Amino acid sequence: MKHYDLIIVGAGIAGASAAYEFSKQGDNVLLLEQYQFLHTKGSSQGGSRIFRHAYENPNYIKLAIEAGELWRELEHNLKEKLVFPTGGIDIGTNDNKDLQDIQTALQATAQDYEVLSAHETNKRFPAFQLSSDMIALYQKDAAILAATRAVNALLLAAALAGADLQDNTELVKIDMAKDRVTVKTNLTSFSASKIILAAGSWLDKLLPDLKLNLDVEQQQVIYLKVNKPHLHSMVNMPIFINRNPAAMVYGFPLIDSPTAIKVANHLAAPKIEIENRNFELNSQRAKNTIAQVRSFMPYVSDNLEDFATCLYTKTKTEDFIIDLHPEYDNLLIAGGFSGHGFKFGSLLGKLFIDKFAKTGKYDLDMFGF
């Protein structure tokens, strides 16, 4: 049986960027994936991700700021690009705490946003068409994340740091120890040191005993075609996510599509069964998000040009897992990124080694369970 410092169970973004720190530290790590490497079953996947400062809470905006350093530091090693700055916009109306939240939070980490009315908004990027009673928080640090090109380039970054990597590799069983770990899969069994849990939508089916109360969500987003093209290209319009406390809808501009730009609503999506995961269109909730978009977005037409579905693991606060197990330090549990974890991709793997090791050079109160 081959010994490992560290296993890695899931190749998402969470297990990627583990792989690759721990590797890139001199740790031997074994990283196993039950599907293909980059499959579309999971939370990981797709053309584009949006990248942003703009949190309510100051934490997470240290953290994107410190990602976003990173992301640029992975560009460059792999001479692969991954970022594409936009800028972006929150859109509300003038008393939306979500708002005034974001605007504390910017200011208590000295980031730089405006402030747009309606009309500056309407007249700046003339994508959008704002009613008189909204206004919209830009920050210039908003991007595009490539996704399933940046946990590629992690997982490249990993192999070539060391890691052994292993799709096609189903878990079927942990046996647990103070100092060690061993992992029976579909294939052979391995031991380890540590092990690091990021399955992402089946963590819960991992951990039945600690009961970490996660729902997965079945979301979808929609890609819908533009009259005005020029209006939309990554030049002309920055990201958005509309504060709406009824539907967060949220959107990028021409990126996946020359022609459609990709939107969604980030609430209320079904909750399932892990088994029960479809790759179908809900036709009724296409609807409603089309409608919530062309209501500020004259220029997109209710034309579906193509539809992709993923997963949401959320927690009940949709802030973070990042925890040890309760009876064994050497088990680290990553999860329930609750549909904004991707942008902290390139830092996961440097906040689960703070974890492990325990120095508190990162503030990880917040995630526990």
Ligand SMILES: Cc1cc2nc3c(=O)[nH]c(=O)nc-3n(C[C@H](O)[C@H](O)[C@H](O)COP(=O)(O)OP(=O)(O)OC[C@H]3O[C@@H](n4cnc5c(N)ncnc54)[C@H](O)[C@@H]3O)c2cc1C
Second form
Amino acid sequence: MKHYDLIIVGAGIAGASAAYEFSKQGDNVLLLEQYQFLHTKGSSQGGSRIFRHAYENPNYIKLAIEAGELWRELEHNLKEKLVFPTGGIDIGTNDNKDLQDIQTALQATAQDYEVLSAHETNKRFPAFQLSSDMIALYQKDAAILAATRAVNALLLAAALAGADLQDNTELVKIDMAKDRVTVKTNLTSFSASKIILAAGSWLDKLLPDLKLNLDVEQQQVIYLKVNKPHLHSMVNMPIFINRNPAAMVYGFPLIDSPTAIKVANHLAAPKIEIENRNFELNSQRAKNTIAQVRSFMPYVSDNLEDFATCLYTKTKTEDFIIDLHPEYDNLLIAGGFSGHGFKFGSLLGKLFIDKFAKTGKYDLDMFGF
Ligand SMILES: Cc1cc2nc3c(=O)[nH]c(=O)nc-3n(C[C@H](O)[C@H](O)[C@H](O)COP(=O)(O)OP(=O)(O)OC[C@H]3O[C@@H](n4cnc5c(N)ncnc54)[C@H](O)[C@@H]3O)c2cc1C
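Can I have the other form now, the form predicted in complex with this ligand, not the form predicted alone?
In what comes next, the whole complex appears, and the chain from above leads the way.
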């Protein structure tokens, strides 16, 4: 049986980041993925993800700042364009609590931002036509991350650093001991000194005794054709999040398609059992999202060009789980990224190294389960 320093289960953004960072520091790493690499059944696939500093919690802002620097470093080292700076606006009514909390957190972390009136927003970014009771919080550091391309780049870099990458290989059984782990896959068995479970929406199934209480939601993104493409280009339109507590729609300028922008509603997607995941459009949800978006983006049509489904794996607090198993400190649980984890992908591997080594370089207390 082949032995490794570390086995990583799952080749989404979390597993790919781990494979890269641990192999770079000289560890002998095996990464296992149950499906084909870059498959579209999990959470990390697609052309675009939002990168932003604008969070209500200063801890996330600090991590996002470091992640932003690391994304740029990765672009340079991996020679791959991964980050498309657009700036970003969080919009809402002028008494919106999220917007107030984000401002407080940005001030506490000394981040630049601007508060724009509806009139200023509509003039500066004419793709948006906000009603007079709304404001926009503009943050220049927001950007678009090329999602699948980033995962691919990290996997290639991990392989170049010496990692063994195996797709179509499902972990089916784990035998834990304090200093050694043995795993059985559908093909063969391996052993390692330690293991990271970065299994996304399948994590709960691998650790049934721990009661991680993760909710899996089937999300969808829709692509809507626009009437005035130049207003929706990456030069003229920032990424946006509408902080309406009833329907938090968000979206991107033209990037995945030359004719349609990608939008979605972050909230209240149907909870599912992973076995029941399907790839169909939820038409009622799409209709609601279209109505929401068109209420402040008048040049977006209701003409659906395309759609895609994707999975959220949510904790009750929407804070991630990056924690050691209570009995085995050679087993790291990395999941529950709750629909906002991708942006930290450049940093996750380093956080995992810190958690195993217990050096406390990062404050990871909020990521316990
Ligand atoms: C529609 C949508 C929009 C999003 N937008 C944003 C955004 O704008 N900004 C942002 O920061 N984040 C965003 N997110 C969240 C982000 O994409 C996720 O938090 C992140 O991709 C989670 O990555 P992961 O590696 O944990 O999971 P996954 O990508 O699902 O990876 C887990 C992998 O583990 C594999 N696996 C599971 N079980 C086994 C097993 N037994 N053996 C082998 N392999 C196994 C799976 O096949 C899968 O490939 C969005 C997510 C979705 C769905």
